[in-house]
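Form predicted alone, single chain, as structure tokens, below.
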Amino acid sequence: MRIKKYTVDNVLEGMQQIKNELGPDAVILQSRKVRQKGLRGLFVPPKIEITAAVDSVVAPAAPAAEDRIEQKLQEEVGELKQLVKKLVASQQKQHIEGKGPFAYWMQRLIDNDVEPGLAQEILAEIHENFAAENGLADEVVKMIVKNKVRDRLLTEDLPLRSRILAFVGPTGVGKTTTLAKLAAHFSLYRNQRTGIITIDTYRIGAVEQLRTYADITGIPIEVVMTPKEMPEALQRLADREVILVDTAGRNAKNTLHVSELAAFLAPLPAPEIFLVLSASTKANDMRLIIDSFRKVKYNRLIFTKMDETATYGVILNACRQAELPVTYVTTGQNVPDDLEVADAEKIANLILGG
């Protein structure tokens, strides 16, 4: 095995090295920064000292037919991407273990999916306050995180004088059960009068599938097929103390199907608009999902299928990219006790594995 050391101004550079005499199968063994010796390191950034190895060295291939050329510099562009990447990890690792005892749960929490930026940015939080204190007992160092974790995480009740409230999201994450659970809440643990509109003329059944729930709790339904019949509805409703609205469940891709739904909401008069998401939604997604549906202007989210993840830290994400309250989270199918208001201390709990 080869190894060599490279102290370089930044990682580009330092990656080309490898690249160049090392080959695409160097491996990453360590990266640090380091200073020049005397007087003038204290006045010039540090460097970059980058420790590779490689079982062997393959000399470049002569250069391939024009032709080649360009596919020769993606796979090139590509192999420097890998040994980027390698570099990051080591960093990134040797940072987490730097931190002493807070460094177990920042992987904790990223491996309950909250994201690595944020997770980092709690443990520096932490650590700045706490670096003086050594040890700390575990349930003491667990207390710390955790309420780090819950000033984070955004949650408010809905406002008692609520009257319009809507529902939209991406297809498949229980808008309608959720819309349900809510429904006969008001109707009969408040005996509010409740009434229902309905946008979501699109699913087989969508509207039968409310009209059972109206049926059994009593509650009047509308249902609108374009957003010029609104006004109406909601005139029919106008005994109504509190309003549902159901929509259908838009692809966040669809931009077009976005902006048609904002038309339908447009006429309601100071609604609470909730962003129904799934627990069980992926990091990306979840990103894509907040930013396409801002069209809509929701001003609240509901988490659901609470119960069909291991992991939560995709509700902290979510609280930090949308800079908005959960307001309910839902636990199972039951209707309509599988409903409970965000508790950001239990949910805290929840991202940091109980």
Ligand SMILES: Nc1nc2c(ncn2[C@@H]2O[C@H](COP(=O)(O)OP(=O)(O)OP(=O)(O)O)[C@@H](O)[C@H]2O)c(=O)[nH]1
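Positions refer to the first chain, counted from 1. Here the structure is a predicted model, which is why all the values come from computation and not from measurement. Heads up, when I say rigid core I mean the largest set of C-alphas that superpose within 1.5 Å between the two forms. What changes on going to the form predicted in complex with the ligand:
- The Cα shift for residue 21 between these two forms, taken after rigid core superposition, is 2 angstroms or larger.
- Once both forms are overlaid on the rigid core, the distance between the two CA positions of residue 334 between these two forms is under 2 angstroms.
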Contents of the next structure:
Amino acid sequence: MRIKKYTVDNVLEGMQQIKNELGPDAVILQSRKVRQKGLRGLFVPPKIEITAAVDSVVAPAAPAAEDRIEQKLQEEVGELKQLVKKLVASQQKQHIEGKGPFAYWMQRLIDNDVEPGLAQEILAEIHENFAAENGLADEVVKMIVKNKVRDRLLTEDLPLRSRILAFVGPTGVGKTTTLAKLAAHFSLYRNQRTGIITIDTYRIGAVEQLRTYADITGIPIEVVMTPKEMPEALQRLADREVILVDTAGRNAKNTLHVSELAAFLAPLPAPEIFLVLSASTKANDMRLIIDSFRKVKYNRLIFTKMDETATYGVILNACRQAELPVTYVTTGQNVPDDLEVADAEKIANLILGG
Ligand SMILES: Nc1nc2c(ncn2[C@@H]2O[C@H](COP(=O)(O)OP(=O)(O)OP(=O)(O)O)[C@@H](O)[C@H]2O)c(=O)[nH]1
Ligand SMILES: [Mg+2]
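Mind pulling up the form predicted in complex with the ligand next to the form predicted alone we just looked at?
Full assembly next; the chain just shown is listed first.
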């Protein structure tokens, strides 16, 4: 019997080498993931070490039998893939357990939808600062990780001088509801003269939805149909200390719609433009939304529906990608109560799971 070890980048490459050198009858004895030693091992993908054996090396198959062998090989690759998946999962588990006190929290970040690259970056930074520390208490370890997350969350209150606030984002994320919550906050709690402009004449019932809120609070509302009408509407609300601008939800994949929206907002003087995102949006979709709305020149983020998800990592990913602060989060459908000023410490705790 001949036994040989192969260290390769992926399983397919390994199978090809084994087939070429040991022939189609080779069997896999063991397969495991191996990392380079030292800190560098954290940054480069692990290699796969495959141990294969064969009774005796056979000559390459005759062309007539190639199809059958190909099929058999594919089946074996399929089985091997499954086997490797299981092995990798168990190796990862051992890896985490053997990798020191921070590894558990890193996995927790990833399980909470923090992008693996970002979690790695946090881990590397912690390793740099705390590699020499041994026997840290669990609570201390958690605090170190939490502080790293918190520092990346970039929460920031709205400046007091802000007068014009516009809300943009995908459909149904809670733009109008959040606007209504803030309108009540400014007019009832801060006693500021508040006005509303809506440019959402796109969806049937949108104006009525807003008018209902406005009527309850006695706030004047202007409906703007084209970008040209915007300056007049602003003029009519000239005595207002705060003006909230509602917009129609836009599909992030439709660049034309996003450009139209940008044209409506262009005449606004010194606006704060909030990109409203639902905390329950999938990580990949969130990335697309953040990119495609850039044309609108939003400068702040709001996360809604915090009550509808159990994982909050997308908030950290979004702050990193947009490089912008989160100003508010919303926690339910109740107007005006379910609104909070974003608190980095609180969000970091949610991301780490309590
Ligand atoms: N659970 C929960 N629901 C919310 C929250 N904010 C808004 N909603 C609900 O989400 C739904 C959509 O809210 P809207 O405010 O109409 O959303 P929108 O972004 O204005 O929607 P379009 O204008 O159609 O794009 C409503 O049922 C709201 O009550 C929140 O923080 N939590
Ligand atoms: Mg709306």
